[in-house]
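Next up is one chain by itself, shown in C-alpha cells, the form predicted alone.
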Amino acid sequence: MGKLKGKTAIVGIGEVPTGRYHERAAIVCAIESCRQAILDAGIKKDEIDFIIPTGSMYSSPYNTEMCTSRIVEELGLARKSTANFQVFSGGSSTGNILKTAAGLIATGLAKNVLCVHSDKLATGISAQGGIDLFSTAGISAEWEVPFGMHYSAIAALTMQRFMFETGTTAEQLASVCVSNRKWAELNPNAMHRKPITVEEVMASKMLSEPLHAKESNMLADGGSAFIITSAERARDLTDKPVYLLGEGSLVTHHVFSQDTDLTRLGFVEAGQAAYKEAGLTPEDMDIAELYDSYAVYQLIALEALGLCGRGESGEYVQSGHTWPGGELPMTTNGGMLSQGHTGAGGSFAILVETVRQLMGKAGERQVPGARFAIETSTGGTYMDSHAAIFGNIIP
C-alpha cells in the first residue's frame, strides 16, 4: 500500500457558474464555493482547521488577501482555524494542493482541510491585460519572452511535434473540442454550451499554425472548492466518499525548449506512480478527467497514461469513445475549452468534476457505475505533470 492510498477522502465540493460576470466579485465566487462545499460535506464550518487558497492571477491585491487569511475571516473562522496558506504552481496547483492537504490529514496535523480558488480572468482584467499575462506567466523571461513566445505558440509547437510523431490529423485534434463541448452542453456551470463541429473548429481563426482559436481555452471568471478529511471521518459523513488512491508527479523543465519529450511530458512517470500506489491499471479507469488548456494536451495524456496506444488517441476521440455514452468519458465538465479557463481554477474545476462523478452527483452527464477515475493537471509551460487516481471504493 502506498503512503497515502485510502487514508484520505474528499467529502464536499462547491462551484459557481463559469463565464463573464462583470458585477460578481472574485471573493463572492470564493465564499459561495466554500459555502456549497461545507454544506455538501455535512460538517459545521467550525470543524475546518486548515484553509488552502490557491493563487489568483487577475489581481495582485486580491491574491494577497487570499494569502493573508481573508477567507478565514469571511467564514467567521478567526481564532478557530489554525492555518491559512497558499499553494500555487499555475495549472498544476490542484495536484500540489491535493498532496499537501492529504499529507496534513494523514499525519494528523489537520482534520478537515478546505481548498478554494477564485479568479476573474474574463472581466477582472482588460483584453490586453490577458494577452500580456499569458505572454509572460511561466515563460522564461531570459530565453523566451524577448523573442515573442506566448502560450498559443507553445501549444502550436507541441501540436506540430505531436502530429509529426504520431500521425494525428488536424481534424482529430479538432474533435477533442467537440468531445469537450458535448459534455459542456450537459453542464449548467459551463461558459460555452452551444454545440460545435469539427468543421467549425477548423474554420475558426488561426492563432499560431496549426492552432485554431476554437482549440484554445476560454478565459473566464469562476470559483470552486473542495473539503478533504480522513477516510474514517469521511465514512461517517457520506455514503460515497471519494478516496485518494494514488498520485504521481514529475517536473520536466522550466524553459519550454528544454523538455526532452514534449509529446509525453512527465505523464508516463506520473501515471505509473499513481497506478502503482492505487494498485490499479489503465483498464480499471472508468473516467479520464484530463487537463485541457489546449486540445493537444488531452491527447498527450491519453497516450502517456496508457489509456490509448501511441498514435491512437486522435482516432479514439474522433470516433466518439470519449463523448457522453462512450467507453471512456473524458473531461466531463467540458474543461477549459468549454467550461472556461479560470487560471489555476481550470484544474480545480476538473478535480471537482472528478469528485462529482464518483459521488454520483453529475446530473445529466453522470457516468453510470463509475468507480475509478484518473485526473491530471500541469502548470506553467507544462513544466510538471500530475496524475491522481480517485475511487469511491478502496481496492
Second form
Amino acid sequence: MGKLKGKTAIVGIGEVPTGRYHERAAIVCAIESCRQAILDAGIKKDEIDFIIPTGSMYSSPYNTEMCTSRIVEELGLARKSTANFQVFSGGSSTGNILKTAAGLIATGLAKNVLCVHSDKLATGISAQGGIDLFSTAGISAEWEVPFGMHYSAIAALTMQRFMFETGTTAEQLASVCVSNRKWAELNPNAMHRKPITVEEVMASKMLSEPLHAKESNMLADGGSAFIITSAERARDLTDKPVYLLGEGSLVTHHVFSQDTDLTRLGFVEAGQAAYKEAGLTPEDMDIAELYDSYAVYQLIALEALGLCGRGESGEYVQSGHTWPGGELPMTTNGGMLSQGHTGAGGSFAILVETVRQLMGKAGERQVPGARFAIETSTGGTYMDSHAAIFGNIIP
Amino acid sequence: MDTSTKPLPSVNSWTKPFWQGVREEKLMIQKCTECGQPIFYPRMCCPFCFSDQIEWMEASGRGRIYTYTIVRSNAPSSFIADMPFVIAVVRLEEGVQMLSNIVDCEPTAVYCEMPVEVTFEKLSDEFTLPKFRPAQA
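Can you swap the form predicted alone for the form predicted in complex with its partner chain?
Complete assembly follows, chain above in first position.
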C-alpha cells in the first residue's frame, strides 16, 4: 500500500460555465463554485478547515485577494478555518494541490480541504494582451523571450518533434480536436459546442507551423472547486466517494529549450509512479482525462502513460476510440480545446470532470460503469508532468 | 528584423561573459572543471556534480535542429513585423541545447536534424543574439 492510496477522497465539486462573460466577476465564479462544491458534498460549510485557492492570472490584485483569505471571509469561515494559502504552478496546479491536500489530510493536519480556482482570461484582458501575457509567463526572459518565444510556438515545437519521431500526421493531430469537441457537444458548461471536422481544423489559420488555430486552447472566463477529505469522512458523506488511488509527477525543465525529450516530457515516470501506487495498469483505466492545452499533449500522454503504443495514439484517436461510446473515453468535458482555457482552471476543470464521471453525475456524457480514471496536468512551459489515478472503489 | 522595439535579455550577474562573448561574435558556454560536462545556459554551479569550479569555453557553433516552428500568426507584439520567422531548439555538438532563430534561408527549407552553424545578429550596442543558419559545406 502506498503512502496515499485510498486514504483521501473527493466528495464535492462545483463549476460555473466557461466562456466570455463581461459582466461576471471572477469572485462570483469562485464563490458560486465553492458553494456548489459544499452543497454537493453535503458537508456543513463550517467544517471546511483548509482553503487552497490556486493562482489567478488576469489580475494581480484579485490574485492577492485570494491569497489573503477573501474566500474564507466570503463563505463565513473567519475564525473557523485554520489556513488559507495558495498552491500554484500554472496548468499543473491541481497536481500539486492534490499532493498538498491529500498529504495534509493523511497526516491529520487538515480535515476538509476546499480547493478553488477562478480567472477571467477572456474578458479580463485584451486579445493581444493575452498573447503578450503568454509570451512572458514562465518563458525565460534571458534565453527565450528575445527570440520571439510564446505559447503557440512552444506547442508547435513540441508537435514538430513528436511528428518527426512518431510519424503522427497533421490529420491525426486535428482529429484530437474532433474527439474533444464530440464530448463538449454534451457538456453544458463548455464554451464551444458546435460539431467540428478534421477538415475545418486543417483549414483554420496557421499560427506557428504545424499548429492550427483550432488546435489551440481558447482563453476563457470560468471557475471551479472541489472538496477533498479523509476516506472515512467521505464514506459518511456519500455512497460514492472518489478515492485518490495513486499519483506521480516529474519536473523536467524550467527553460523550455532545455527539455531533452519533448515527445514524452515526464509522463512516463509520472504514470509509472501512479500505476504502482494504485496497483493498477493502463488496461484498468476506464477513462483518460488528459490535459489538453494543445492537442499534442493528449497524444504525448496517451503514449507515455502506456494507454497506446509509441506512434499509435494518432491513429487511435482518429479511429474514434476516444469518442463518446469509444473504448477509452478521453477528456470528457471537451478540455481546454473546447471547454476553454481559464489558466490554472484548465486542469481544475479536468479534475472536476474526472470526479464527476466517477460519481456518476456526468449526465448525457456519463461513461457507463466507469470505475477507474487517470488524470493528467502539466504547468508552465510543460515543465512538469503529473498523473493521478482515481477510483470509486479501492482495488 | 526590426530591432528597435525588441525585448532585451534580462541578464543575470554570472551570465555576463556569455553576453560579452556574443557581442564579440563568440558563442561562449561553460564547462565544469571537476566533471568535465559542458553547461548551457550558464549556471552558478554545475548542474551535474554541483561543483562551483566552472570555466568558460568557446563552443564550436555547430549543431543540429532538434525541433523548429515557422511563426506565421499571433506572434508577441514586437515580433509581428518579422513574420514569418523560424524559432528552433538547437543541439550543439557539445551536447547542450539552446533556443534561437534560424536565419539566412527560406523558412520552409528548415527540417528536424538539419545541420546549422551560429551567426550573430546585433540587437543594440549592448546586445547581440546568437542565431543559426544552415551549415556551410
